[in-house]
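One chain follows as structure tokens, the form predicted on its own.
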Amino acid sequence: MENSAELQRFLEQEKQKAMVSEMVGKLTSVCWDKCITGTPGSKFSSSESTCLTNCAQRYMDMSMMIMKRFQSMQ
């Protein structure tokens, strides 16, 4: 029994890691396409940096809202 519970915890942790990794990939892709309009240089411009920050924050806020909604439905 104990091994089964350990295995379940391990699988749940791995599932959560995969979800976070997928979210970071999507966030990077979406925000990059939205905010980086020209050829990137060695630094982001002020407007690009602000856009990336705002985009990432909105994406994280929406993800949290969606997760809370799913949790409340269970």
Second form
Amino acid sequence: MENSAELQRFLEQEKQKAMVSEMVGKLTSVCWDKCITGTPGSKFSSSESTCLTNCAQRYMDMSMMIMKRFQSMQ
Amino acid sequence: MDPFSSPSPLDSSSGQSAASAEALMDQLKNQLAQAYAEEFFETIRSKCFAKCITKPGTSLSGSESSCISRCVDRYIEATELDGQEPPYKTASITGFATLTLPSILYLIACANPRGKL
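Output the form predicted in complex with the partner chain next; the form predicted on its own has already been displayed.
Now the full complex is given, and it begins with the chain already shown.
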């Protein structure tokens, strides 16, 4: 039963990690599309980095907002 | 590692031993690491194709090649900006995303004998 608890913890942890990884992956993907409009350079321009940072934060804000909206509609 | 061909450590009717749980966890960790790496590869492949190969020619031109190199570097950088360790360090990326996240979560659910996550 000890092993079962350890396995449970592990599975729960991996599930959380998978969810975070998926969220970040999705976010990086959409923000890349939004912010890197031309050909990739040998480094990000300052407007590109600013855009990427802002985009990530606004994406998270927006996700939260949509979830709350859904909850308020139930 | 194919989850459907290798025997599950939970198959034995004598229940879980410490070794079986350990083996299962290792197997899952490996499969997850592999799946993340494959997904990352596919994402970069599709982004950089879109950005760099605008008119496919009879071979990759020098400018297409250098665009692709820069694109890979920048995408990895963008991933790090979002606080994620880019999962490209796994050896043996095949370029075939056989496990997607829904499949992984399904596998995790199946591996859990108590049926609750």
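Numbering follows the first chain given and starts at 1. Only the largest set of C-alpha atoms that superpose within 1.5 Å between the two forms is called the rigid core. This one's a predicted model, so the numbers in the text were calculated from it and none came from an experiment.
Once you line up the core between the two forms, the Cα of Glu22 stays within less than 2 Å of where it was.
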